[in-house]
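There is one chain below, alone, in structure tokens, taken in the form predicted alone.
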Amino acid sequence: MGEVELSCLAYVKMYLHACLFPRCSVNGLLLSSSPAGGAVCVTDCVPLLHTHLPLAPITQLALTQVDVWCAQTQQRIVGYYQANACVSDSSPTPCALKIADKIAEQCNNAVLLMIDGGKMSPDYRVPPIVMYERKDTRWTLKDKHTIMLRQWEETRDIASQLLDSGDHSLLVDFDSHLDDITRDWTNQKLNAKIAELASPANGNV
């Protein structure tokens, strides 16, 4: 595998997730609206749980939802991340390794993201993010340059605003989601802000 490419919007979505449910292991999916084979690009990602993580019927159900909708929306599922409650513990866990497995049968170049929260300050100079590659059947820890975040001080600081003017809250997992059906996991009220934030009129790309 060779580098992958993170967009503003995923990352700023997964930090968020983090950030709001600060002692809890949250988990959500990659997604990738290019086609498969060569980089892995992903330009989304799906938050899923804040609550019993190893919990495999909901997993279940949100996957499959979750394919549905990138079916209808021409995207893809390419890995999977997590952020452990311990934020001094950026290791996956047995439950991120099964669903990132499960996610390889049918990706072949999937990553599995490991949010680092002891490094999730607003100035940090590098994304807080450890990757790891599946190679044989076991996940590798990947060097820390292989993943790349265009504009990454832009996308830092796009992650700062929202968090500061509490718009964060407009975040929606799949767990928040199973609590009250009308609430929109795919997010497209944030994903609209975060636009707005990254648009060039915004002196931001």
Contents of the next structure:
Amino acid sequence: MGEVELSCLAYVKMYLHACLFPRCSVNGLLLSSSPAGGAVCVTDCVPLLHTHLPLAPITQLALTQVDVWCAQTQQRIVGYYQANACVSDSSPTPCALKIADKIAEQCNNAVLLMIDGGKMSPDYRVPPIVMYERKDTRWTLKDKHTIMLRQWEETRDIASQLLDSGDHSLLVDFDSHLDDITRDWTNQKLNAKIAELASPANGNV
Amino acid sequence: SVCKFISYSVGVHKMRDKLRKWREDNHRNSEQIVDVGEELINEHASKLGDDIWIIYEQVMIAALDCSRDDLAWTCLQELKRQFPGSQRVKRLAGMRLEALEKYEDASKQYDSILQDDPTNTAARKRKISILKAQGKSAEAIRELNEYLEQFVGDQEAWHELSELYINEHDYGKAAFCLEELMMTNPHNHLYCEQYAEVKYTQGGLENLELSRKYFAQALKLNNRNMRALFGLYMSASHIAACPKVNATVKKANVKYAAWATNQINRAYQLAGRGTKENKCSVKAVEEMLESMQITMS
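Now show me the form predicted together with its partner chain; what you just gave was the form predicted alone.
Now the complete complex, all chains and molecules, led by this one.
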């Protein structure tokens, strides 16, 4: 199918989400601020859960709220990501497939992204991600060459920097928001920090 | 890091108290424990008296969690020296093997503990943890069920089993585990709320009504449980919107949903004051509640 571009912002937040909860499976939604048609540009992500991923109520709630926020901010939900607690198995779980199916109903070139926990150490040369796309009714592995991550090395360094400085703890997922609703699951603060780190390296993140 | 700041400006006693509190609350804040504990051990060991041994244990486990095998090894040696032949220390040695992913060796270690003491629950639970770490969920579930037949009062084990069942999408059995927990912990709002979530996930009118009841119960036990509040809102809304329900039931659930909406709005208004940080999330909730009201009427 088509090309998928993953922005620095989306990648860094997904990565930090997985790092923040190393003993849990985590998931989230991939967003795009680009219009539909052509390549899928994942420009942002919303980290959702780190507990009870298969349970329905909070997932439904989060999907609804993110939907509303996207409408308010001219974004669309274009995909789903998940990192499994058990690093030896990075294949999509039934709940991942279910949520991805739901997203594909509204977005026909939706992507399902699995973070490969076993390949997340800082000296890995390639992004530790595996992407799936929907062909007929099944999610099939995407050709690596159709996935683009501009300025991968800078992106990877930004993620490492934020981990080292402890700033990854700024990340708020939907679960954390429900524990304390004064915390912002749109992560404006962390977004600003990432933008700050990205700007000297390149002008377009 | 923030922890270094705490270490320098706070006395030895305060550091020791922090570690004790984290122990008592069973906090898994391993990086912090390593930060504080390592300094205490390296620089103030003489001032800790007999506390040092439990601190070695606590720091060792935290060190394993942070891949600090060097520190874990040091703690283990001290404990081995002080308590030769101790089952408790043997178990710690087993945990280190687990952290190094030497699962067969770890299992043998636990088997040797169980040979001397077949009722050693800690060793049995570690063996189940190994199965979990290896992704052998079906076996872990089987072993845990067997364990619970013998040790029926082990809350931690019931909860672990409920989590395993949830991950396997076996909601009926997860609900059973949570029912056990609710029976023995009637004041625990978290168990009520988790039970309600499982029922909601199972779906169907009967389960939805049960879920609504248990979300409400969780709120009675803790009126600040936001998951329970949203859960009440969603389950009541779905019941009210269901074509099968009669007018009385519909009316009652519309009322519950309206009450929940009110509470949610109040909570978010309160949260939205002061910081401009969470304006986006507050706005999203407001609009969501409005839009769902429209679909319900």
